[in-house]
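In structure tokens, the next block holds one chain alone, the form predicted on its own.
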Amino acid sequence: MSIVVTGASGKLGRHVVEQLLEKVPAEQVTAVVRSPEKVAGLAERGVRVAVADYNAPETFDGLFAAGDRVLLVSGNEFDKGRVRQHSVVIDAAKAAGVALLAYTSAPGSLTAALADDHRGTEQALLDSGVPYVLLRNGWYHENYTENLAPVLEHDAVVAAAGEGRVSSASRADYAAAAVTVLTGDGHENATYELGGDEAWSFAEYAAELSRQTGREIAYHPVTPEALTDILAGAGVPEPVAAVLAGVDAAIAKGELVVDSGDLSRLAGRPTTPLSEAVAAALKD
């Protein structure tokens, strides 16, 4: 048996499988990669390196063994056909008769684009019969915190939120919570609603920026389409540009507020605050 991770040389990867290393030996753990030197450091720790690739469904003959535990982390390539990407680890899973399967999906209660391929994957996994759970992730303190540069620069946050909330955590909760259910019992064909303990808003966030950097740090909402014009005139494609204006406007409706609780219970600690991911960013 192998508890074999997706994507692990990507941001929330690699969280996963450090994690899991401080609960199982290494060599119950596999990554799955497409550059196997972006986890040259884990191979000499004594993980599995398998390289495959979500558009080329060969690469995933014979990777899995009946019994193994899988998180499909989910890919980021949104003009790929994310559906048809991740059906291809949910086909060979469901072959090789896997244990498990947690999928990273999206709070049931976002309805933004950025929902559909998660949906399309969920029906996908439901429909396939493998031993499932979802893990409906809530938006990453990092989505901000790793892209301060322009905040900093203009001493503005800009969004198309309005006044809505979000209940951001870190990609290391979100971690920890994966780890639960892939080293854990009891949680076959559960769903869990994923989010941070507090939920906040863009105006308390450049309150935030403003308290740790001694700079007056404003919030400046706009509406979705400016946003999608201001992102692409920074260099993110048009497409995906407007997918990322159109979660703003969910969170001006609420839709990233989860109050579940289920996130720290999983993780078995309170999640971490933003104030937090904020001082870590602002060292870095």
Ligand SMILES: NC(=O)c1ccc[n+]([C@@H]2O[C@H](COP(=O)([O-])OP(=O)(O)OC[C@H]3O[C@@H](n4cnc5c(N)ncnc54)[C@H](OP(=O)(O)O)[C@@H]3O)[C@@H](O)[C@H]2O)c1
Given for the second form:
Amino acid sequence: MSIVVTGASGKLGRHVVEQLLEKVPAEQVTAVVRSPEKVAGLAERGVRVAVADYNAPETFDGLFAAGDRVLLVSGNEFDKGRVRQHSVVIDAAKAAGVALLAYTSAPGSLTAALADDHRGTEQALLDSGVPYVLLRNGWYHENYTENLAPVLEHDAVVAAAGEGRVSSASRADYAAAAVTVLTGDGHENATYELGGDEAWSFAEYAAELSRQTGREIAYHPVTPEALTDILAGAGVPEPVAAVLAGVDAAIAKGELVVDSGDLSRLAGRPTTPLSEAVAAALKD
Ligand SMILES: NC(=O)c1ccc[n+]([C@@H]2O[C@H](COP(=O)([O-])OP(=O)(O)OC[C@H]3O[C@@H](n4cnc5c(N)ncnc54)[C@H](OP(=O)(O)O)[C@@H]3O)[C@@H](O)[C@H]2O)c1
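Starting from the form predicted on its own above, please write out the structure of the form predicted together with the ligand.
Every chain and every other molecule in the complex is listed next, the one we just looked at coming first.
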């Protein structure tokens, strides 16, 4: 029996594997990746590295074993039919008789188009009969703090979120919740609504950036249509820009405030404050 993490070469997957290695021996961990060279260091530390692609069902043949606990990290290829991709993993997990399949989903409150693939995958997982955990991850701090260059260039936070608030948390926080589920008992068929302990507005985010940089950074609210144009003008493919603007519109409606407390409960500690993520990003 192994704890298997897909998307292990990604930013969230790497956090999960690192935190797993603090709790279980490396030989009990399997990292599923498309490009093994991205995780060469993990293989050297004794982690089993398996090569598979959500687009190629045959690559999952024999990858899982009965009793495995699996984390399916949602993919990022929006144009390739993510529900079909994720179903490849679910089907293979079912055929093997895994003990648990946890899926990184999106908050139940999120109605934006971005959530459609997550709802479709959740349904496929429920229909499969495999013991599941829905990790309905809220927003990452890093969605913002890893994209500070244009903010610092223009001294402006531009968003279409109005006065809406977001209860984001760091990837490391969501990883900690996943590790608790993968290594603990009693999570079968649970749905967790995961978000940071404190919600913030974009005006407050701009104020925090001002405080930490010593500059005057202001929030410039725009319409979703204007944001789509700005992102497309910056080279983001138009359909993706529209999806991202749709997320901001959802934030304006309060759909990315998750106040269940599930994340800090599963992580066993308070979630990382936004100010810490800002400080870490400004140090880089
Ligand atoms: N909650 C949020 O705020 C938020 C924000 C952004 C994304 N997300 C979702 O959360 C997921 C994890 O976040 P992240 O920051 O770790 O994203 P990331 O760094 O882009 O990682 C995505 C992972 O998925 C893997 N992947 C993509 N397509 C695949 C395929 N066809 N077959 C096998 N593996 C595939 C990637 O493999 P490669 O390394 O080979 O590309 C990578 O390991 C994202 O993929 C996305 O679905 C959530």
